[in-house]
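Consider the single chain below, provided in structure tokens and representing the form predicted on its own.
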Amino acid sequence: MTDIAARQLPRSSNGKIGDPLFRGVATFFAVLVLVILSGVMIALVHGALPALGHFGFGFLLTDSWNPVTDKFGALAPIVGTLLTSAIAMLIGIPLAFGVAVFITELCPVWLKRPLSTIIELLAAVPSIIYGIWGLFVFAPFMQSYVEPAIVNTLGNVPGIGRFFAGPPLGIGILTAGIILGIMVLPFISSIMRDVFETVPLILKESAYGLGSTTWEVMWQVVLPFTRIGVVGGIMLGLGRALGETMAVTFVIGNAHRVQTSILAPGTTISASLANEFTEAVGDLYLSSLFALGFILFVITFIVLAIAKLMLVQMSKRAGT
């Protein structure tokens, strides 16, 4: 009878202005980002079409980039791009992992909150801090130690040692995937943290309580049940790797040409457009790069709708 009543009651007259108040700003505010978002969309569309017009398809198929004799093409970005962006995945992904596992299972509690605090702040270190550490610490690192050893045991195997050729530059795909990898290890492991976390612990003690080891644990109660959640963060430290600008502009090379070996200097998006735009003389020239950013949108965009689209599977999978 309580719950009818209450049902039943007036509503006050701060809810019928405050209502739809909320939900007009609400409304307001979505509609704003899309017009932004619109707006870029424009703006790069409208500043890449003359050098699509002049180029053509063929834009996308060639890694020639001479200011001078006015050709351009953006398969040298595009593939330094996709490669960094996939080092950094291999990297940060298991390690991303395996912090988030042990701060949820085999931490102390003693050292939780400080490894935790600690994982947080690699995300508010700002880029190009770990650009300057890559070009005069790390880099030197890889040059003496790591690609010599890479050149003599993968360099030497048929079929793929020509993916791990060539002299130890130190600089190059390799060392740029590497930095963005752990660039990209606070967000992913900080997701996946948060996610675990929510499990209920009835489920994690009723698996140990049958005998399950703590990897059964959490490869199959954990996981399934945080699946949505853990892609998501994939998805987000994805999208960091493919935009990031300055850490990679330091470390790459920005070579534009397209070799087989991850050893080699190369050049992505980003890095081409902060080395470039400042200093491009010419309308094709500028439209070249306006061509870049609006590429660097379209990867991005489908990026992120391939993951919507999982998460849409995997909701459906569960139920929900």
Contents of the next structure:
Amino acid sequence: MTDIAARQLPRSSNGKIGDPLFRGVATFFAVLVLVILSGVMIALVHGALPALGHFGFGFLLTDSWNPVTDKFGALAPIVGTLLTSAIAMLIGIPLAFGVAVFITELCPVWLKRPLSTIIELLAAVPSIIYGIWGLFVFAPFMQSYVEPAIVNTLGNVPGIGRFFAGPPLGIGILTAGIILGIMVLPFISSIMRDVFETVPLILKESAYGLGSTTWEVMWQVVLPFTRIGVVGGIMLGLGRALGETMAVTFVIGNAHRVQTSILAPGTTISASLANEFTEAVGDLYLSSLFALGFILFVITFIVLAIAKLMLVQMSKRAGT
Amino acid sequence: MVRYSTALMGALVAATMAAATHVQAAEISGAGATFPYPIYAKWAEAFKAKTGIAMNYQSIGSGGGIKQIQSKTVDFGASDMPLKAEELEKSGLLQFPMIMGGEVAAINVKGIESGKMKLDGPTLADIYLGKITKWNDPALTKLNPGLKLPDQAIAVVHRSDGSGTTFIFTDYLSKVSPEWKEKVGSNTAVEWPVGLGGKGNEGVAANVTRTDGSIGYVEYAYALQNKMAYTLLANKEGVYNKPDASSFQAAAANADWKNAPGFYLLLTDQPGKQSWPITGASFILMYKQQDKPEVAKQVLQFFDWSYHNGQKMAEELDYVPMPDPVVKLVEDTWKTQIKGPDGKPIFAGPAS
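What would the structure be for the form predicted together with its partner chain, rather than the form predicted on its own?
In what comes next, the whole complex appears, and the chain from above leads the way.
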């Protein structure tokens, strides 16, 4: 007893220096994050100013990207970024939901651990590997089988046909979107799985006890209980899709044009930056790339803001 | 424990300092174009074995090389796109050609072997302008009466990153097609009317080899190493030559380096029956006024050694060494123009 007291005493006296020190260090790190973030912001705006000043608001609305005549517009990369991310979400979310439901509700116990590990491993695959696989395996497959089929069926439908037209190149917005969908899948599904498992057993068992099917339990008990986590997981996936660079660069075709067909080559903001920074000669060219970076920053910021807003709305509705 | 780690730190610091002084004593650094990287690396290895002086070259691209030499973070910059004489004057830089190479149009069309298909400049420009979209277009069948060309869409492949390769290629298209010159022009990156982009020579090569019905431009060495099919290309005299070291050299031999201020000379579309039309040189940039004469001396020593002893290595890697008269011209410029802080010339003359 006395032994413990003796050992505790010097520690509590140390706390007089240690506590403020710890508080100071922790505050310093927290502030450091803010400083770095605003530093990045300032650097981007500073770099982008010449281009934004020169082209004005039209920078966002023109798709010309001409280093010879120094005319730059961000429309093609913006459209490409949003389109590929949208396709990725269309594919990734339902798949991830299915995977998470299977693991938490339907999967035999012996398969649970290995399956979860494998899906987490999918997240650990470096994006360049997806790029190489996309270029050498997936794109030729798209060119020979999937895209001709799309062109011959959906491409002939009046009205929407032009969104699925064109020669099948195997490389383009659609291929990039599908690969992004596969890439974001593990992020979304592992978060969905984790939050699904936080649902108290008693809630689920009560629902089952009332005669609900698994589908009803998922849809009416688990999802409402975990919606914040689910939206968070989706946003994390969307964030990754918006910013993904290497895998997209390999399969999107890197063409600065806005085309109606999703089979056509396009580009994204991050792919343009990765491709062109090293050899951007001319101040306006470089500044336009900075402006692209700034726009990506703003887009991700808006996505996060919308996510927060949605969560607030949802919790309000749940309250009434 | 504390004492142990202090000792370790001390040893580490000592080791780093020793390494740093060693580096300062015998390392020269350069950065720039990716196209000459393999040969610069090979020369550097051989040069180090002989003299103990290491040359560290970062292949970050021509634009990056120009930026790095302007901010003086490297001892020399390398670019496939030469700077104009007035730009050199403004920044106090000296420019000289170091090595040459050629570019070919690589194709992937079923049933057409390497060196069988003929193209001329205007047709190639029309393909890249999107005016010729099928392989059996009359313009192509007229040039190739013996070939069976398929009814297939042409997938045009270009570089997605800025590149000296693109500069040379678009410079050629501008020379042979007025429409290209007016609509697109030439630069390290341009606004491509059609096609899809691959990053680097390897990106274009990968896109061409895996896309049916594609055409792309790559360095000759890349086409050779990747066993890609290339086309014959009509030169200024209308002769269809094979791309190889002799036709590249023929293009260079006819070039008038003597009357090119700052060695600003593009070797595309050169006269001469033997010439290959898309040939280019890669350039080195150095400051005329050197703050560190001993480093500059080692740099020039390296280039001098490479000019005189590196031809065979260059040919092994499918590059074309500079002809002797041009080397002499370059070394004369070194003697008169590159000076130390005391105003004395740094380069005394060839070592051998």
